[in-house]
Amino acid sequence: MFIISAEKFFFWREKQLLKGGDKKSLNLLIDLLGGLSNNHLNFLKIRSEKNFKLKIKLESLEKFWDIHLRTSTPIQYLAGVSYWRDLKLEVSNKVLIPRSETELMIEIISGRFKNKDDQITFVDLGTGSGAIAIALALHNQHWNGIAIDIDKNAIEIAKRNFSNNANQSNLKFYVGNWWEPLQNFKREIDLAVANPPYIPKDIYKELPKEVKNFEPQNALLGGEDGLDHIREIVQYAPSYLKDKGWLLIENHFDQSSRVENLFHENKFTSVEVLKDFSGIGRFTIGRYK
C-alpha cells in the first residue's frame, strides 16, 4: 500500500484526463488497479486534505493509463479483472468482458423459478468468465449448475472466478461445443441460459476497435447474419430440456423477431421477448412444450 495525499491525488487524476481518454474509465482503472473505489472518491472530494492508501504507485497507474491512450486496450484487460453485478471476476483476451445488460438475464430467471425450495438443473451455454453460471449458483445452493464453453482457457478462467467467489459445489464445468458434452444430461435440463456470439459479420467489421482488437473473435461474431449459433442452440435444445424446461437467450438488438420465430418453430412455448436497460428487445425466452 502507498500513501497519498488527496490534494496530490486528484491534481494528478486532471493531469491523466488532460492526455485524452475519458473520467469514467481513468475511475474504472483507479479502483480496479488502485483499490479506491468511485464512493470513496466522492468521500475524498469532500474531504481534501485526508492522505489514503492506493494499492499501487500513482506511477504505475499511469503507464496503466498511458497504455489504454495508445492502444485502445479495455481497462479490464489491463486490470485483469471485471465487475459484473456483485462478482469481481478475472477476465483476459480469451473471454469477453461480461456486459451490464447481460445481468438482466439473472432477474429473468430468478422471476420464472421464485420458489427458493426448488431444485433444478441449470446450463450456461459458452460461459465464457463464468458470470451468468456463477451467479445462477450463488443465487440458489439448491440449484445444480453446469458451465460449458469451446474454449479450455475459459474454463480454466471460469473455474478460477468461481472458486474465488463462491464456497461451494453446486456448478461444474466441461470443455465442449453448445450441447456436445451433455449427451448424459439429454431431457434433464430445467433450464438453459446462453449469450452466445450473435454479431452479424458486417456489423462485426465496424465494430469500435477496443472491441474488435481485442475481444476474442468467436464470442463475437454469430455468422452472416448472426443468427449461427443460436440456430444450433435453439433447434437441439428440445433433446436436452425436459418438458416445460426453460431456454434463454441473448441477442442482437435487431433480432428479436426471427429468433422468437426460430423458438416457435422448434415447438417451443410461452415464448416472449424481452427488454434491455435501453428498451431493447434483448432477450428471447421460451419453455419447451
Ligand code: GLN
Second form
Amino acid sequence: MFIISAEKFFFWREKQLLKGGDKKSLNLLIDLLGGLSNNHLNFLKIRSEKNFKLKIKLESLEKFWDIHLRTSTPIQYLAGVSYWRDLKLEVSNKVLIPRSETELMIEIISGRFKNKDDQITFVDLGTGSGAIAIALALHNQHWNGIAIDIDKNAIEIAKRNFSNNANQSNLKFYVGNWWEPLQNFKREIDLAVANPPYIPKDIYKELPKEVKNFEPQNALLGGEDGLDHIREIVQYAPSYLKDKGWLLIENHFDQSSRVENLFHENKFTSVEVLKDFSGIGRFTIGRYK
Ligand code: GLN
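Instead of the form predicted on its own shown above, give the structure for the form predicted in complex with the ligand, please.
Now the complete complex, all chains and molecules, led by this one.
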C-alpha cells in the first residue's frame, strides 16, 4: 500500500484529465489498478481524510493512463479485470469485456424460474469470461450449468473466474463450437443462453478502435448480416433443449424481428423480444415447442 495525501491525489487526477480521456475511464483505472473506488473516494472526502491508500504508486498509475491515452487499450484489459453485476472478473484480450446491457439476462431468467427449488440444467454458449454462466450458477445452487467456449484460453479464464467468485461446484466447462460439446445432453437442457458474436461485417469495420483493435474478433463478428452464429444456435437448439426448454439470445440493436422469425421457423413458441435499458429490442426468448 502507498499512502498519498488527498491534496496531491486530486491535483494528480485533474492533471491526468487535462491530458485527454474521460473521467469515467480514469476513475475505473484508479479503482481497478489503484484499489480506490469512486464510492470509497466519496466516503473519504466526506470524512475529510487527509491521506488515501493506493495499491500502486501514482507514477505507475500514470504510466497505465498514458498507455490508455496513447493506444486506446481498454482500462479493463490494462487492469486484467472487469466489474460485471456483483462480480469481479478476470479478463484478457481472449475474452470480450462483459457489457452492462448483458447483465439484464440474469433478471430475465430469474423472472422466469421463480420456483427456487426447481433443479434445472442450463448452458451458456460462448461464455467468454464466464460472466453469464457464473451469475446463473450463483443465482441458484440447485441449478447445474455448463459453460462452453470455442477458445480454450477463454475457458481457462472462465474457470478461474468461477473459482474466484464462487465456492460451489455446479458449473462445468467445455471447449467447443456452440452445442457441439453437448452430445450427451441431447433433449436434456432446460435453459440455453447466449451472447454470441452478432455484429454485421460492415459495422464491425467501423467499430471504435478500443473495441476493434483489442477485443477478440471471434466474440464480435457475426458474418455478413451479423446473424451467422445466431442462426446456427437457433437451428440446432431443438436437438438439445427439452420440450418447453428456454432459449435466450442477445442480439444487435436492429436484429430482433429477424431473430424472432428464426425462433418461429424452428418451432419455438411464446417468443418475445425484450428491451435493454436503452429501449432497444436486445434479447429474444422463446420455448421449444
Ligand atoms: N454488445 C457488444 C458490442 O456492441 C457486442 C457483443 C456481441 O457481439 N455479442 O460491442
